[in-house]
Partner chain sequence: MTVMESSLSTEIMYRKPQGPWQLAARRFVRHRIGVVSSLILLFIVGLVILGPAWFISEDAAFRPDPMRINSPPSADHWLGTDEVGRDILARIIYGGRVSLLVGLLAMLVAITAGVLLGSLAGYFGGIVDSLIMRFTDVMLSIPGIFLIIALSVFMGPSMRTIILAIGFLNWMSVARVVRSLFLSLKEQDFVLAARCLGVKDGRIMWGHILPNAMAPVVVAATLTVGSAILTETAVSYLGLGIQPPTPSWGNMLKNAQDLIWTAPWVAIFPGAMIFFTTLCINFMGDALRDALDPRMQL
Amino acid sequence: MTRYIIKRLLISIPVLLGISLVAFFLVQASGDPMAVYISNPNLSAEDIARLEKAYGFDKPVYVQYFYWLRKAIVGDWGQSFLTHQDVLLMIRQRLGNTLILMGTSFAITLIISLALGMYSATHQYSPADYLVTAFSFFGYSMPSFWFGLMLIIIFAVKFREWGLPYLPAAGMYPIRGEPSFFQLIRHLILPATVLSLISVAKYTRYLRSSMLEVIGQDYIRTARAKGLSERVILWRHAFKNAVIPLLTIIMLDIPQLFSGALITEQVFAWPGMGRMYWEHAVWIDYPVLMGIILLVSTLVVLCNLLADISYAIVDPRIRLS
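Going by the form predicted on its own, give the structure for the sequence I pasted, one chain, nothing else.
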């Protein structure tokens, strides 16, 4: 196991280098990084030329990449062209907000999807199964921005007009007054609901299909013939094997806990990583964009490794070599 992990970590180094190289050239090709300065009427052409030289934009793109890579390896991810703040500091400031939103929705997703997936699989073709299937198709096909706007109209606008307790439509805390845990929960309800709906639909379908395949196996019939209770059969024998495909989806979704949800954070003005990425992508602020891309890429590579390790832990028949 240790040898396998070291081998995978060594392989991940050229993978991350390749990702950073492609991402850097794509970001550079998407627009002029000096646009944030060119639009400033207080800067003359000579000022723009001095800034281009200071940032190294007068050099070829491949030279700029190696200059960025040399600094990134030692932990210097540069400064934002837009805010002139350190990129790592900006990421730390937004990362906590994103983890609150994404972590809450992720926890809700796992609890609901496990319950619905297991129940739907064990009650195949029942009215409840059809209801869960319809809910899954609805959630999976629902555009997040449209669903978020509908929730805002109903629970933030209409409820206020009708004199009912309403939910805030945007932000993380109220503009006026002291931030509190209660206010955080109120602001969290709508965006977490939007994110959970889509993920619950996906996870429920995967778990239902996997459980249906497993509970039809011979060893499940043998366990029933031995007189084991249905609860023991489902959780100790069936679920451990059925959860393996779901583990892949969960591990690949974990990087989203750190990268945020761009559309949902924009709709609800949540100050997270996804919203920050969009704000700086508009101005081609490549130090910030590359910092977020590097963070997410590293998490994706590590989570793929964790997924392989978790297979061996859940199913002893799987051996890593």
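Here, rigid core means the biggest group of C-alpha atoms that superpose within 1.5 Å across both forms. Numbering follows the first chain given and starts at 1. What you see is a predicted model; the values in this text were computed from it and never measured. Compared with the form predicted in complex with its partner chain:
Remark: with the core as the superposition reference, the CA shift of Ile254 between the two forms reaches 2 Å or more.
Same protein, different condition: the form predicted on its own was shown, now please give the form predicted in complex with its partner chain.
The following holds one chain only.
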């Protein structure tokens, strides 16, 4: 087991290096981080030459990469060109907010897709099955910024005007009030809904088909033959085996959730990391972009590692292959 974990850990290192390489060259090739200064007519030629030198843009790209890498490894992720702050500090200020949003939508996604997937699998090809499918695909097919704006119009603006209980349109806490946990939950509802509906369809469908597959297996037939109640068969035997492979899929989906968070945070003015990425991408503030990409990717790699290891614990066959 230890050998397996070490092997998996070692594999992660080139992956992380690869991520940093891909990200660095893409981001670096994107344009001129000095643009933010040059578009400013109040800067003189000397100003710009001085700034360029101060940031090391006069060196070739690969030199800049190793320069960046050497520092990144020891935990110095550099300073933002725009805010002059340490990238790690900036990420720390936003990461929690993004994780709150993502965590909540993740929980919502999971609850809805488990419920719908199980229902769908046990009622295959029934009208209700179609309805569930239709519902789960609804959110998946909707452009998220448009969906977000619609929700704001209906639940934050119209409901308020009609005197109905309404939801806040933007931010994490009320603009004028005191922050509280309860307010946080209210502010979470709309963005988390938008974000979670993206993945509901996928998980519902996946759970449905893996349930169908498991139900067809011999041990379920045996259980049925033993006269176990349908409920016990479904939940104790089939469900457990159907959900485990779902976890792998979910882990692979974390980057997609971040992608969704970028748009959602923008629409709902959520003070998260995705929005920060976009605000700094426009000006190619690459220490920040690199920091975010690297952090997110590391999270993904770690999650995958955890999933693989727990999988290996459950199913020893994997370790051997």
